[in-house]
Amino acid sequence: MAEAVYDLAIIGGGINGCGIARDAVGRGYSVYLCEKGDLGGATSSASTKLLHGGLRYLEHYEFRLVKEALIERETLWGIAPHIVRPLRFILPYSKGLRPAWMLRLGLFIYDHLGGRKLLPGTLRVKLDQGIYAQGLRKGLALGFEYSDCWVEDNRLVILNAIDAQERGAVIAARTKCVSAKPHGEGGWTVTTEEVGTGIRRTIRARMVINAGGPWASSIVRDIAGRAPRGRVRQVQGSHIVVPKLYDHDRCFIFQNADGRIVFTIPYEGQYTLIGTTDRDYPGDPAGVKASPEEIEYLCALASSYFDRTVNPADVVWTYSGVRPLYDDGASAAQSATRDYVLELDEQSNAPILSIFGGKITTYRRLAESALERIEQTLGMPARRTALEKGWTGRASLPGGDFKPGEFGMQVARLKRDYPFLSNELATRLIRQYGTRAWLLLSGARESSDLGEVFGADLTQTEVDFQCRHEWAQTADDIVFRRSKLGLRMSKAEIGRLENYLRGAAGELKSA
């Protein structure tokens, strides 16, 4: 049997992986995706889930990055008003730090360089008043609020797998790339093995693009076996969850001593999110997980603004991720940048572009990026379409074909035509599916209809539509990455999941 032949094959499927994908089969390459592990399952989880423009990144003089992560923030929420919300942030200031005049200009140049149109500016506020004051320390007086938004991050990253595979890419999840290898007739032969099975398939690819994160200098070195041209700086990121500190649904960003900034975010309505931490991280990024210096780091600078004490022993969950930054020789990770570099080594006449570097607000352009280095080395496409660059920014993610502000009405739409739906419940289905919400509940005409309630109202419907469309098999996948349902089940009730997934598993092998 003749291997398939692809235009591209990308080694890693987080949201860089992902978007190139979507981008270049839209463009009219034939593309083909292997993730190791579950789609966005390592740092594109692992975000504060901030689409925003990075305001301490201004003080690095990093202001190309910075307009383009804020003229982003609008544009994603364009495309993805489901997963992707405003957020309204207050900055205080405080004594001994940042000057309140540095303040004000860095919020000036954010409100003014990215071109905000959707999004408030930035207010003075007194946060000795009003709702600002709540659950905060006495002796903050002056503050500042501005906007930047949230993005449900793996979602994030499925929906560009979703639109990548409906237009014709093939998406590998849970399948590793075992070797690559440059063909004599020009390109790469492309080995994978599935995990759990050990089937291995081999594939012709004209180009391989390394968007394995954390693992891009192995892949080029182990895999494709040459010596890495750039290289990656491994900063460990990571975040804990309390009870909700407040009521109110602002967002603080704290200043610390050590030059660093922490968010405070009201996460999942009955929490606060605290993060994210900055360190060189030496370890395999599969094993990361916070640290108790790293939690006592987060709890003690919550501690210092707010007037209760935030301790360990209150968080609930913490998670970690490795970003895999461009080391440029900064002397301390939280001044590393957070620019994306490609990095393209044409060797034997088999083509292989390292993505190294990068945030998740800027991904998109990322993968533009990466498509004119694409062009330039493969030439156009044989397979032309009408889609050219810019497209993704324009095209709705799946499930976001509606404006942003109308995240209400749809909710509305979707209880009129299913009225057996709770409030809260048609508000998360909408949250995270949009109006694929509908194609969910296709055929159901009452609660009973959606099976088996795991806990925290994951239905077997939801259970089975995420199996069968978004690559999920693990509880895991379901109750932390795709949603975070997990933090409001049990371990019973997480459990009975993990015994229907296996069972689910078992009659899949045996259809």
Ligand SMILES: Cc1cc2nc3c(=O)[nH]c(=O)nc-3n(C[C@H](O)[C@H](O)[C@H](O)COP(=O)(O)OP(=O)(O)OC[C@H]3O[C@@H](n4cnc5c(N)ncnc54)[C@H](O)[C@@H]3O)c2cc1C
Given for the second form:
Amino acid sequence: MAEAVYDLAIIGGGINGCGIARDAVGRGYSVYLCEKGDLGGATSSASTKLLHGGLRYLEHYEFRLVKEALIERETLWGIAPHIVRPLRFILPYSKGLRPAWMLRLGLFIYDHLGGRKLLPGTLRVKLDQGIYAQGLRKGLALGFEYSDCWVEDNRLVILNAIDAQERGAVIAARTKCVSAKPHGEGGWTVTTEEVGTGIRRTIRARMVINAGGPWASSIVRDIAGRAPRGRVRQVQGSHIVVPKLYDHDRCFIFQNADGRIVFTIPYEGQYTLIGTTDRDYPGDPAGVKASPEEIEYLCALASSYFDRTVNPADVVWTYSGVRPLYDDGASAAQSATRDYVLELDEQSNAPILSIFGGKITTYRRLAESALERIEQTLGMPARRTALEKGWTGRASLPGGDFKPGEFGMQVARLKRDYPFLSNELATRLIRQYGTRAWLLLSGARESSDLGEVFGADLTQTEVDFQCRHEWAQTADDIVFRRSKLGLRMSKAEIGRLENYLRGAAGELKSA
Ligand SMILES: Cc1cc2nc3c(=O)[nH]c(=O)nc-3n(C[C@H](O)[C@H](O)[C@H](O)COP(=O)(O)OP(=O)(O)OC[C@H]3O[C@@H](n4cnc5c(N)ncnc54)[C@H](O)[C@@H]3O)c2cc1C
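Next, report the structure of the form predicted in complex with this ligand; the form predicted on its own has already been given.
Everything in the complex follows now, all chains and molecules, and the chain you saw is the first one.
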């Protein structure tokens, strides 16, 4: 049988691969994407989950990146109001660290660089008064409160993948690209292997997009057989989760004497998320995990700002990821550029575009830059109905077809249509699925119609929905990536879910 020929074969289903797939298929290119693990299962589910300009990058004069990211905050809030929400951050002034005038100037630039229409601006606040005094140690008097946004990072990947698939892309999860070889007639022959079964398939593509994140250099070298020009600098970042340290909804951004900053963020109702670290990581990105030194570092920093000591023994969960930064030769890991670099190699009439660096926040703009290079290389797509540049910032992501600010209204609507849902469950379902919650619940008249409850409020209906429509296969996919319900489930409950998934394998494969 003749191999299928696509315009693009995208290697890597993190935020960048899925973001490029969505934009490209919308513009009319035919797209095949393979991801060797779970979609978004690597760096794109291990971030701090902030849509932010990156206040600290101003110190490195990365004005272009900061401006683009600041604008993206509200663009992404507009297309995905279910998984994005605004946050307020408190930045305390600490004697001996950055002076108050510098913090004020940085935040003035942050507020005025662009894109802020809905998010409130910066306020000067007294940290010894009102809610601001809650939890913090005595002696901190002055602070500044400013805006950024939160995003469910893994959901953002999945929603981009769903949208790309609904528009015609082939999304092959748990499928590893094992080789890419130039084809005699131009373009590539790409061989993939299905993880688990070992089944190999080949497809042809006019162009390869290397969106392998931390694996990007090795994809160029070992899979495409080319000498990489750009290099990934692998920088590890870890987070810890502890029982909540204070009651209000503000986040803190703390400065450390080493020049780094660390966030504390109210997390999943009962917890505080603390992160992150920055250190060079030479190992296999798949094996990354928070080290005891990183956990100590984060606990010590939090303890120096809060009125209680945070101990490694308080930590209930950790996660860690490897930033696939572009190696710009900076000495300290924390100073390496967070901007993205696209490298096109057109040797032998077989073009490959490699993606280095980037942020969750700027994935959509990165995809637009990639599409410019794709258009220059392949020409305009043949498909007539194609959308134009910028469409991804206007068309809502699946489930996000309502306005920012209407979240509560959607929860009320869902409760009206499914009165047996508790407030908590209705809120979680809208947060996780937006208006796709109606698809998930369709036909249910009472709670028992949702089937077995595995723990927390996770039902069989939801598990089946994720397996059929969101490429979920394992318990981790469901309770630690597409949700964080695992924090509220016992080992035995997660084990029961695993058994169910093993039994249901095959029947529940993604539609
Ligand atoms: C600790 C930390 C905190 C961060 N915080 C933020 C933040 O708050 N805000 C923000 O905007 N950004 C943040 N970032 C940055 C952001 O997470 C990354 O820039 C982004 O997730 C990178 O996405 P990616 O698609 O390039 O890489 P990945 O998500 O790693 O995706 C690459 C994918 O390629 C797949 N792959 C590799 N080889 C193959 C192969 N041979 N075949 C098939 N598939 C393959 C991998 O399995 C992987 O899933 C943070 C990063 C870290 C590590």
